[in-house]
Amino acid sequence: MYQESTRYNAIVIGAGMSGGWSAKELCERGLKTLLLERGPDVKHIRDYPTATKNPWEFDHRGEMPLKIREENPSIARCYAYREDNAHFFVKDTDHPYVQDRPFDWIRGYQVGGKSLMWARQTQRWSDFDFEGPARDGFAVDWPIRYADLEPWYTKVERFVGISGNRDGIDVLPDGEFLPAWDLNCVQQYFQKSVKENYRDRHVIFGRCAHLSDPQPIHLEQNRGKCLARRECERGCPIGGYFSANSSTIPWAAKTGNLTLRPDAVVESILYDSGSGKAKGVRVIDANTKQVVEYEADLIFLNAGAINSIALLLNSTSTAFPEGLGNHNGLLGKYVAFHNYRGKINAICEDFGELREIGRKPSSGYLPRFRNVYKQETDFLRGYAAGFGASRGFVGAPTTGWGEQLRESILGAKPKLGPWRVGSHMMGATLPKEESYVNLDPTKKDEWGMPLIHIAMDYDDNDEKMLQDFFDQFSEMFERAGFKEIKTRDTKQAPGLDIHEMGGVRMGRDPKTSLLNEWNQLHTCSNVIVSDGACMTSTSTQNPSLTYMAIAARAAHHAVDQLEKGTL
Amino acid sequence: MNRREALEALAIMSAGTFFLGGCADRPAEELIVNGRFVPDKRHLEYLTKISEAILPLHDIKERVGEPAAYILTMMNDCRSTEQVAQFVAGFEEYKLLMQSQYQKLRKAAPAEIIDLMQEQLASAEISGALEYFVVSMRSLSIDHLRSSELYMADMHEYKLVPDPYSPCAPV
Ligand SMILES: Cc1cc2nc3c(=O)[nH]c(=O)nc-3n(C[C@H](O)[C@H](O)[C@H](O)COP(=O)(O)OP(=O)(O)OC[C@H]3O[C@@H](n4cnc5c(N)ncnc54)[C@H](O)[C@@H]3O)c2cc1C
């Protein structure tokens, strides 16, 4: 009988995201790994049910059923749940949490995580960024600058692709890009009467993780070229988009190093008080509820912050009563997340000749420009936005009955409308103390974990930030001349924005953090959280690219370590 | 007649037939299960049957589809228990105001159906349930033509694969 081995170098807890990048690294460098996944496996183009589906396909031609919709109030919150892709978002009836106060939690349970379902915006980081805590005081000062992550998000974005352009902005470091898609023509205008009325503002077009001119590296993962669909929630066949589906997980496949196994619930890591080092993990099948410990040498987490804060949480030992590598109280505090509450829309009434044909993936973005070289306004840090326009074609009026409604509908092809603009801030949140996760001490999962607790909400930084942008940009929209100017307050309760970041942060000091420069918990050295548990603090940008830059660094250095022998 | 004492003439008509057996018409009413309206193959037909003559599709239904079929799952799946039971009771109020004041709608004509829907959309009078069942009707009817392949892909030029990228082409 087959006997499926316990022992390997590595394991990876999460196939996501940054999981994926994890296994990827661990194998290439020759390490036998286990990537363990709760959910079920999706395979790339195999597993996408949709994909090719056309909208009046649908049953509900794209409306989500009231029941489904009344039952999963968190989800149907979330501006991607839609008919075409709901099957890779995680119901709220099949996975309760406990919200303390509100937040929309928003999943992928599923090989690939939610890097089948991103928007795929990505944007690297700059020192502006990491060194935000210390200059500004808040959290505690990152362990790292970009210097250190600068090749790491270099070696990404070649696997991955991004287009974009080399914009030469300081906040948003240049990367390696594929050619960007064009913003079009009020996009343009806009930049143009940015750049006009404001030195320090820039609008560029949104880098994005789309294959815009697939390089030998793309065709070597039988990735193509991006045919901006905009389909891509549903899993793209053509791999024009970056997922762990399409590239890292099956890269990782190929070096004959890997194990994958879904359907593998993560109870806990377990800690041997012997070594002072993590020695394994057990795990419960999720759907045979079935016990298995898997032993290794290095464990990474990268279940996806929330959940790789609960799993040290729920791994406790007699020398960490209080979850594995909480020596010092701090594990699961001090979350954050984007406030992306702020909208604000207006018509263009010029560039009636004009219009956009075909789609792109990608849309306009306006990095972050408060609060940037100085102090300038009365809240902390800023916020960055995107910038669309479109105009769409408008039906005539629906008017009368029979015959006359038929014609007020076929009779005239519809005209297009006017040019719509709209843009929405991305700000950053300040990480804090009452912000944390924790295990809920009565309530458990089908699997007999603890659920989990999540406590976070805006506070007064985040309203006077709203305020600016509401401000700023109503400004900037009026000085490009756009009308019927509306700015909206969406009062979404975190979780929406789906950045969730931090609560085993990492630091210089292991007093006030929980993880070093490399991702291991100080106090238990080959464990390493490498997703966005790790974050100290969390910018404007969208932090994927670098959850994906620190897994791959992390893993590396753990490697070059356990060669050495120094872990 | 007003609309009070038609239905009240109709309740007793309708009582009569059902004596009589085999014709008659089910309540609507009765095709309500676990909250969700399942027609009869009659109701079925009533539906398409307004549907079609509020919103005629006559020579485009292959690429359209059937209405009927839509608004039963875009009510049953999409609206709350509570206003599948109005639009049912709407649908048997309009069945039975169409006997009263025109004829039994299996044999009404497409201007009939429509002049009663007018009508009853103009009155005072006209129930909560008969409005919500009117207004869905239409609403749902026009819904279904333009969600449907004909007017995305002909009207909208909506096309899976779209065509490539130009950012600012002459309208
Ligand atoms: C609609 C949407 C739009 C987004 N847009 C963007 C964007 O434009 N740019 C951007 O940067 N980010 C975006 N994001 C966020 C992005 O998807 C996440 O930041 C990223 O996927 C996080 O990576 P991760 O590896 O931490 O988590 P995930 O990708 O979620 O992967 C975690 C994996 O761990 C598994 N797991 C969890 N618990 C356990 C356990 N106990 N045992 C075993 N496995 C477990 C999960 O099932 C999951 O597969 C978006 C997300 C969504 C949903």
Second form
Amino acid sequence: MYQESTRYNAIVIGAGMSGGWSAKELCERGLKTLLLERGPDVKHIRDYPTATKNPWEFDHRGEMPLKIREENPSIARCYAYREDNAHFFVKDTDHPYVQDRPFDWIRGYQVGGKSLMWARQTQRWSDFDFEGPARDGFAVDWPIRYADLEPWYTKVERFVGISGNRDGIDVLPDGEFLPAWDLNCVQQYFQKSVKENYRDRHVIFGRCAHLSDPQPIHLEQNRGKCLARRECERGCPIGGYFSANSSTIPWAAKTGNLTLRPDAVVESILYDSGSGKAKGVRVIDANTKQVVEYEADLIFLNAGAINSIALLLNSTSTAFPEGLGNHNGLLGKYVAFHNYRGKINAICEDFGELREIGRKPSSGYLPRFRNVYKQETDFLRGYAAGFGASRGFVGAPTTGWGEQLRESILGAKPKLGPWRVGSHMMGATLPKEESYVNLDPTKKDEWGMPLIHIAMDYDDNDEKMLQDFFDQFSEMFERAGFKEIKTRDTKQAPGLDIHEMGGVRMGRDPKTSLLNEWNQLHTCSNVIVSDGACMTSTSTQNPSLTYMAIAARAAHHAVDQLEKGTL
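Please supply the coordinates for the form predicted on its own, as a counterpart to the form predicted together with its partner chain shown previously.
Keep in mind that what follows is only the chain, not its partners or any molecules around it.
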């Protein structure tokens, strides 16, 4: 049963990564907060049905049936979409959208959102990132710098629990870390090779949101030490990695100030022309289709970049016929993503007497090293990269069935194969006006909401960056003595990076941006957009840590202004 009240101090739309942080900060400050989520409730531990299952307990041993993959081509291309966690992913068939250009939109509609299935990589931005647009001229200037976000990075890291090393790299500021896992022998070898051959490149342990050594704040959240099971996308019953379900939402709930309303499709934000502010939201029950309106002094939009853009576009009024806050026609434009097309693999012929025992929740990471201190290439910005090394058994039979296969396996004598190494790029793409999200004028979904159109694509800058990744990493692999080096362009469409950003960008000038430095709409100050839609540019780092820091900062400021009577 939900509370009957329709009046709150604050409403948060979206119960995922950033929405959980908005709700936590608001509830801690004493605001009666309504947290709306369009999908079903997922309670920590209770609703992780596959968390402790063995491989043989799945009908298809973890693989998705061909029929389902064919019916859902976008989601089927996602690396994390498997039989053990398919219930956390949105099927293409259930929530269609229009691809004006190919785009694989990966979604998780439930309480917790994609924080249940994320890759858990967490890196801070630096001033090289925040100052990038002003220096390179490819977007508008960010209205904030690293110093504005630094204390919020610290607050988030301490609460979430981030494992990493203090690496002393200016392009990747150090944070508040729990102990890191060790790189394996081949990763350490490559780390040493890169250090010996390059002054500007570093191989580090990939900082990740896992509790290697839980502190009192984590135990107070009822979370435990990460056991490195690497079954994270099923939901972790231990709470060893951060999710909104295990951390921020329960923390907000225990204040007594949170009302969680799942299965709530927000149709629009309601604008009051008399006050010049938003007064509430209109919600459609996902199951019954009944409509209800809620009122609040503050509205926080954390539905994920594309859905947040769509909601603002659908929130029309006499004052904003083209969408709430869209005074300059920029709403839904300048969206961007990360370029993950580049892969490189090779063989390491050394360390044949060693193998890795057990699992680790992260791997190696190479921070950006291109165009940092000066423009040195024919493309703008740069890329980061992951680095992994592993070996497995070869010679095990894979043909046959039943008793025949069993006898073949027992009779075979598999041996360890060579160490295989690999890296993948994470390139910054440029926000462009022709990259957009908008609404279909006639086609609707089953809740009567306009279908979303998405158009993003690669450009010449991306192609040049991709080739540079191949060239530079081929050279690094050669200098390390790796053999059989092979590069591969996956040709994947935008979207599989799952890092869509922009469309409601922050900026200093209301003529060229939609949000101010506190994530408030320039023309409707009590609407705060603090998810990926607010991003002015993309950088190379995984964005979730920055989303959380921005959301916490924006919520704190909004409450301050509300208490002062200036909002």
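Here the structure is a predicted model, which is why all the values come from computation and not from measurement. For clarity, a rigid core is taken as the largest C-alpha set superposing within 1.5 Å between two forms. Residue numbers count along the first chain shown, from 1.
- In the core-superposed comparison between the two forms, Pro414 has its Cα shifted by at least 2 Å.
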